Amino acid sequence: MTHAPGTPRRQIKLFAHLLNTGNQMGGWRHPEAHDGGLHDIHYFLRMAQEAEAAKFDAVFFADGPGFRRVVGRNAFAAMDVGKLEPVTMLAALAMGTSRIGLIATCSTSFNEPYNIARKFASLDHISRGRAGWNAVTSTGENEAHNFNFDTLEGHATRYARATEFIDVVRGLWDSWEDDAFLLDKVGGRYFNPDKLHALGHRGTFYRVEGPLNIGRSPQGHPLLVQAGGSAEGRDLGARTADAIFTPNPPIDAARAFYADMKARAAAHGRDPAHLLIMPSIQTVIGATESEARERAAYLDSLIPPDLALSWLQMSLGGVDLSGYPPDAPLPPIPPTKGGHSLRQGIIDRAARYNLSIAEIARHVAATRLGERFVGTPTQVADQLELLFKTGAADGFVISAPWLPGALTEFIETVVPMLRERGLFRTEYEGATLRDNLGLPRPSNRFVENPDLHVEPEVWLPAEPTAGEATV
């Protein structure tokens, strides 16, 4: 397809995946990789740095409250562990950062919609519009065991949940319109009280009057990120989500994903165009293809197979294959109540490839089970660009397998030649996440409704009006 004069010209969106110490699971093994523990704020920051001076979207943190159960001590000892808490690391990267978008995960299952609200529009004035929100329900049953219940939501009532959750902290960062606040010293009044609104929710999981007691952010609503593959979870993505973070499966089976996400996005009334996907991607970089497959094999061998066990029983939903010899194929695997899309993607990537139990598990606890891209720059960049152009893709969140020196290849070999190949930019387009991602700023939804309108109610009793005695 040829490029219209005068039209912009679309470009691969990049995200920095900053996952601990790397995306694959024997990453902080490597001699290279960051080995000062993950509560030093200083090397977030350092990688924040450097995505920025190559001109990346966003910087993007996957979270949990919890961990995810792990059999066996040992393996569990292997885990690179202990996470600072993402809006509060975002909110500092923030004052060392100036056009990088900063996007955190923080789950609909055990939060509180207008905590979500209030963090993600405090986090979107710090930074002057370039937050970002990646809601997840969350899988794992030691996050519940942290909040008060005895056991993981099912499925179903967690998404139902998440829906709810969702609506209402859209509804919230509306509850002031742009212009709302006067500042007036001489008249004395400091907002005009006809530009603020409640929202009055009153649903089956949720009663959250408002409004919320920050202005209307930058960018309107921070950025929405989603990640659910699951029937549930792509509706609810392409209603609400301007992003969908996705892994990378073989490039069919990516088209067809993209395909059915814009129009699902289409079927709700939306611009397919505004909703951006994705995909996770992770490379290992060489010189030549040999020298890149060799550093791949030496990563693999990073990675303790207790602990690629123990990671693929829990993404399978804790099922038991201690019982089944390593070079079995899988079993069938039961339903669980945990991630929906993960569990299939494993079990459909075991029986297109005809892994055995063993094979599979080295390739989850290696990739998180998304495909990997092994090759020199220019192999990498023809993937990036093949999945690009052929209906597979709008952006990469780039999954380093160690950091932070992996990221750092990729930006030194793999981005000049996306820039040569005029596919991605050379400067940022505009001031916030939205503006750069070529995303719309939401309208207030009681400016485009005035109906919708719910008079707060912290200034009741009602101020008396003409004609009304006073006491």
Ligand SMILES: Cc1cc2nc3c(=O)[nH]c(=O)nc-3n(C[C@H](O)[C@H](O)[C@H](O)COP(=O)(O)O)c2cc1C
Contents of the next structure:
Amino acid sequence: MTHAPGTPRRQIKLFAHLLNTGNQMGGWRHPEAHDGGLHDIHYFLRMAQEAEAAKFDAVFFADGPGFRRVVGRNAFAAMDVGKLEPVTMLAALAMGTSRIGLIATCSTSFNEPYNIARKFASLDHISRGRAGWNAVTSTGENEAHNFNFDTLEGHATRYARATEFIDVVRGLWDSWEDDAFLLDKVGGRYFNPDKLHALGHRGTFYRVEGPLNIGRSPQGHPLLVQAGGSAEGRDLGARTADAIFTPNPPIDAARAFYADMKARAAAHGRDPAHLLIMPSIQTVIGATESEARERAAYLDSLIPPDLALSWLQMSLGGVDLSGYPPDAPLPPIPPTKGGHSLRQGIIDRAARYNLSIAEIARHVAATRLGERFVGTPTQVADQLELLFKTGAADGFVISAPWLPGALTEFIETVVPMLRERGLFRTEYEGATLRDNLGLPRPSNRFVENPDLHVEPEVWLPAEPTAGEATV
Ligand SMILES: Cc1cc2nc3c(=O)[nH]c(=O)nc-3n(C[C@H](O)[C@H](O)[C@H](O)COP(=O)(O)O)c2cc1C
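With the form predicted alone in hand, show me what the form predicted together with the named molecule looks like.
Full complex below, order starting with the chain above.
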């Protein structure tokens, strides 16, 4: 494909998924995986700085406020436990980096919109326009038990809640117009009260008056990421998100997902180019293809089979497969109120490749679903180029199987190839995460539509009303 002079070149976007000691369930046991524990911010800082030096768009932190139920007392040694809270962590990473985006996962089921709006606006100020929020509905029963719920809310309710939650957060982010703060010492005017807007939200799940007590942030709205793949998740993402995380299914399914999301975005009146589709990619790289395969087999040998089965059962919504022989096919799996698309993706994959219970369990534990790219740097770069150029992806979430070394390998071997092919930047294009992703800065809803203005309740009347204390 030739590139017309003067038009911006479409290039691959890259996020680094810094999931503890790696995205492969046995990755933490790799001899070179980080072994200093996960409470050490410098470990994450070094990886963020390395990704920044390689000009990645962002680092991404998955999260859930609780454990997932699995067998074995040492089950998720380094996948789920011993973690720093991600927004807190990103505030620290913001001070040790200057260009790379900082994306954290926070649940819409187990937070309040005001708190989330405030935290990410703060992070956007602290990082000077590099903050992103991965909004998830959460699928864990155990997470629900940490937040006054006896049980996880149903799927439809979680998405209805998420839809309202995100609308409230975005409304709060517009509380202040960009030029509201005057800081006029001589005139004694700190801000222009006409440029401050309450929200006055009264909905099904939330009552939020506003305004937010922090000024509009450098990006206007921090980046919004969404990862739900069910019909409800897709629609929410297509309407509200800037980027969609998705597993990396076989390429025909990836293309169908991409086309579906772009069509949904257009149906919501959006420019489809402003919704980035970002599959999560796990790579195992070797100097030769056979070396890469050996390395993948070694990594997979680090996963205890009973742990893989347990993770599979949990991913399928808590089914009990212990009564089936490991080499049997998956039995019919009942619907679950947990995540829909991950469950369906596992069932589809097992059927497509005729996998036994043990085989699909090993696959999910190794990749957490999706195609894994095992091969030489050239082969991996070829795969990424194919997805990017044939309507399956706008960029990739690089989910290294073990950390930090497998990310370093990707950076040192695959990234230069993408660059040589003109597919990846040599320098950051802009100052903010949105700039680098080629996404517009959202306008302020109250400027766009003055009829939406709600007068803040914050002003005291000029004359004290009867009974009101005067200080
Ligand atoms: C790349 C990727 C990252 C994800 N990260 C998280 C996460 O950090 N926390 C979480 O609770 N869910 C995470 N999810 C799960 C989804 O957000 C979503 O909850 C799940 O897919 C169920 O949605 P669905 O019912 O619409 O399919 C992730 C999914 C993908 C594909």
